[in-house]
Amino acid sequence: MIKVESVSGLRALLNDKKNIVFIPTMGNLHEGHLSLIDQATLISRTVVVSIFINPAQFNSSQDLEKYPRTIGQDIALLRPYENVIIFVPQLNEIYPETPNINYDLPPIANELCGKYRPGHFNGVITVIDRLFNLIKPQAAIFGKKDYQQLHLIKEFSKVSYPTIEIIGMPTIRDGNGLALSSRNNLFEKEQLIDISFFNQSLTNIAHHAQSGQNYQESILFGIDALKERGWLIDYIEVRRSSDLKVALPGDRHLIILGAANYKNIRLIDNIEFCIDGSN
């Protein structure tokens, strides 16, 4: 494991490296992140993991301030990875000038999470553009928990970085089905079972859709059940998994996506499924 904090230091380390695999993170690492790193080490002997809390993608300064910062713990988790380069830049290393956050993103960027977090995905693409340009990886790995984000990064990369392979990896969950997330650490331990009800609700809706039931009615029932438990719902929708367009009759490969707030903490989750149960 090598830790580097400057762009110049990173470039020196990568100067003669080929087949670089990159994993961007905002720190507060957990088993979900480690699963991405494990996959990266199977692909390449040169793996770069960035730890940078990107202010451009936060919609409020309060949310930015609350985001967990655990760099010591993160470094300890990564220490066993011999071939991993950890890039931990300061703000001025990533944004030496005011960043351009006005990307021409596809319309889906303004739907789902984009509807409730205006400008968020422009902020995400801003830092991805900067990091891809700095690191020039052959592949970049992301978790599927942020499915809309992954989709937009793929679309952006097709045009701006066509040589970079974008790899999506399955969401890692705890024993109650809760998707591992840095935001989970903002809850009290006894609340983790309560917030797993969000995934359970999405799972029930997906099962109803697979069995041929009217999933719109299932969505309304799921929203009501969540509200009764104190959740504030941004959205729960079924979309086509390939392009995130609204699902139409006859579409088989689908995904249910949801975003909701519990105790003023926002969580997202999704479940991919097939109407006929095939892969």
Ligand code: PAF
The other form holds:
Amino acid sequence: MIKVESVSGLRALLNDKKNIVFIPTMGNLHEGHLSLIDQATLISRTVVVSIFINPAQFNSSQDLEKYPRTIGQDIALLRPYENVIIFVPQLNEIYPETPNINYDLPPIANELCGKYRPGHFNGVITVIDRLFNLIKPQAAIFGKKDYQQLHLIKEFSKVSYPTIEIIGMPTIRDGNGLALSSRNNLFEKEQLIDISFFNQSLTNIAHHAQSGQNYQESILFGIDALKERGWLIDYIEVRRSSDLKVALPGDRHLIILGAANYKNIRLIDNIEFCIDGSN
Ligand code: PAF
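Got the form predicted on its own; any chance of the form predicted together with the ligand too?
Up next: the whole complex, starting with the chain shown before.
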């Protein structure tokens, strides 16, 4: 493992490297990130992992401030990975000047999470554009937990970086079905069981939809049950998994996506499913 902090240092290291596989992160690494890195090391001998908390994608300064910062722990987790280059830039390395955050994203960027976090995806694409341009990877790997982000990065890359393959990897969950997320660390240990109720609700709705039941009713039922347990719901919706458009009768490959707040901490999750019961 090699750690580099400057853009010039990273450029020098990557100078003669081909087939780079890149994993952008905001740190506070967990098994979900490690599964992406394991996949990357299967594909390439040169793997770059960036750790950069990107202010451009946060809607509130409070949210940015409380985002977990655990760089020492992150580096310890990555130490066993011989071929991994960790890029840990300071703010001015990525944004030497205030960035012009103004990408023309597809309308879906303003729906689902985009509706509740205006400008968030523009901020994500801003940093992805900088990092792709710098690292010029052959492939970049993202977790499917951030499904809408993955979709928008795929759409952006098709046009701006058509040679980069965007790979989505399955969400890693704990024994209660809770999707691993850096934000889980903001909860007390004993609250982790409570927050897995969110995933259980989405799973129930997906099962109802798969068995042919009216999933709009199950969504309303699920939302009520979550509210009773103290959750504030941003949205729970079933969409087409291919393009995240509203599902129409006859669409079979679907995804239930949700975002909700528990004790002022926002969680997202999703489950892909197929209407005939198979996955
Ligand atoms: O998913 C994340 O951790 C971030 O949105 C990303 C892709 C690293 C961009 O800052």
